[in-house]
Amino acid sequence: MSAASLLTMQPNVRKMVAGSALLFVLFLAFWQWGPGAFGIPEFIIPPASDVWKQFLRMVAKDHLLFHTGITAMQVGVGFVLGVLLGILCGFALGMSPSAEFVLSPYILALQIAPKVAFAPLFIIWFGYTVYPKILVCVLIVFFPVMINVLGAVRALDPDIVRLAKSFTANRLQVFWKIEFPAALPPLFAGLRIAATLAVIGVLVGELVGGNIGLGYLLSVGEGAGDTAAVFVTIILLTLIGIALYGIVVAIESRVLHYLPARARLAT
């Protein structure tokens, strides 16, 4: 990037970051006196004054950042399997009509089944552990991906295939030179996606069978009627998505920076 493409970048950003920085504060202010100036009750929307109070006390009694810990380990194990998962069988049913024939409806089946469902089965298999937490995460994450994967390698020009072949391109040389960087695009967007879904995948586990984690806070607070608490663990687990969908794109914009729409973004 050139010097002047940072030196006309960098206003945009400061604008940019003050921007979202005002709106926060004026977000903070509203939660603070919005529902008190409407005459709603605190058991029903506590002041974020509350709010953080009950953090630092869950922090210092509840042990709150060991669970946010635990949930957070989950999200990133079952989001790692869940895409390694779907990039798999999209490029193996891409390339393959006629496994894709005889796989997708059962493949259907599983993305159609509510996810729900299937917590409480892991849980008679596995116990009260992390793995049903974990194989519910990657149930939801699967699916995106995989999709996003298989019509990349759906759309790509066969005719590209054949030329390269006609240079003597074996098969590994044309799904790394070709099929592979045409399917970048997509798949990103499928984790994109697969990103914002992983934490309800994780959340949905422990809210069923989970006896640590945010999850467990969150029925433990929705138990007692403790409205600060449930909005602490809601936080929390906001953060951790954005966070995990905030690597998906730093990661998107070092390896697809070669794109208009990147390149239009940096100016």
Second form
Amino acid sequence: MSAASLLTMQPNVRKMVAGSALLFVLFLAFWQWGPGAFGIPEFIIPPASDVWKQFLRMVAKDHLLFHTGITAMQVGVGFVLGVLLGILCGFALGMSPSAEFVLSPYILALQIAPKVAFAPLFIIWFGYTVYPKILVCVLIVFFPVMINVLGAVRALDPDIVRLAKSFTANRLQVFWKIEFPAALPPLFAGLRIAATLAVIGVLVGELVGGNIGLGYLLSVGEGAGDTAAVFVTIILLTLIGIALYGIVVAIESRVLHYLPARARLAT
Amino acid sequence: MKRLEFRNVTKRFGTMTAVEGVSLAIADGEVVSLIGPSGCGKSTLLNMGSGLDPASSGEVLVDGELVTKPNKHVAFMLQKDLLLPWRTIVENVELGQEIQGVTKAERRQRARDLLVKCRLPDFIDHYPHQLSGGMRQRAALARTLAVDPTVLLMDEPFSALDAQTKMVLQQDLGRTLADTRKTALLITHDLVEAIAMSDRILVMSQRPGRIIEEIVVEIADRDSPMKRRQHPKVAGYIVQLMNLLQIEQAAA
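Can you swap the form predicted on its own for the form predicted in complex with the partner chain?
Every chain and every other molecule in the complex is listed next, the one we just looked at coming first.
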């Protein structure tokens, strides 16, 4: 991009940032006064200020930050393990069509099975620990990553591999110099999907059983009819998801910097 | 001295015979074009020459040595530039040497020199998507030359380019091949390209592909395809090739 077009773009960007900030303020204002104006009681939609007060109370009294940290930790660990497993299986199956043929019915079945339904099973297996939550997360993160890597390996132009081989490349060189970098753009597309799913996996595990994590606070809030507490946990869960997604996007923009701007997603 | 030699080579894919009993020899520094109808097995010959596919029967030799797997003396170039989008142009040019274990400083220097020679000095650190089709194909040529092969195998290297760009690249290639005294086998569909670029033209039949004719191009200035194009003898060769390929019958 030329310097001139950057300069002409800047006022545009500034306008968009201002617009986005204004929309956020309007949203908060509507949340604060909108429900009252429409006669919606506070136990259905508590105004923004109540949710903020409840947040501060939960930080002081309910170890909210501890529970948030536990959930975030499980999301992080589950995401990383699921991603590594997905990459590994994606490449393995991608390079071995016969293995994929043999395993594909099972992969498909496991992919179609609702992963969150495994939560009770894992709790029976591992008890009220962090492990069942991490395991659900791994399972749910695994598929979009594996499918995207598998697809990327398959879609690679065989002539590129032949070119490398004609330069006397061995199997390992073909992998590191061609197959792996070629799989990165689809891999990151998979990571974006996985990042949004990771929180769901952990949350369902926490809802099913245990006494730590935001899922636990969510079910406590539900039992007490404490709408503001439910709002607080939903917001924090969303923030964990946004943080993970943000990390993925930040790494992506470093790794895939070579892609033309139009080929990259903005967010 | 024979750089590349096919001795009675046949290639079958299942029950289909792609090429049958092909024998040819290319001497050191010679540029030979292979021309023939679509699907006559030209590309199959090239794949066997590069050691990527084994022949079903017969022998392929490079510098008198039997080719059984890819080797450092042969490099190929296709219609597709096959530049890796995640590598800059100079990194793409280095690919072959990198695979062959040449030190970073040495291969970077060679790649830079070649890019200057291929008239891409301003695009060394650009990414492939920032280059035009002609520039990308020049970079692909630089990548092919970077491993300093004795034999170049080229499969319609310019067929995806527009007519003017094609002529410029033919000129570049013609000069480079002559300057570096490389041996080349050029597959093409373009009759004029074959006449302008090569010392000899081999004409292949329909599948199963056999060599049905050898034409020696007796025009001077092989190092300047641009000059050769304008030579009055070109028309005669075109007629000869059109007859061999039965182009007029196909149109009737």
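Note that the coordinates shown come from a computational prediction; the quantities given were computed from them, not determined experimentally. Numbering follows the first chain given and starts at 1. The term rigid core refers to the maximal set of C-alpha atoms that superpose within 1.5 Å between the two forms.
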property: C-alpha of residue 17 moved at least 2 Å between these two forms on rigid core; result: yes
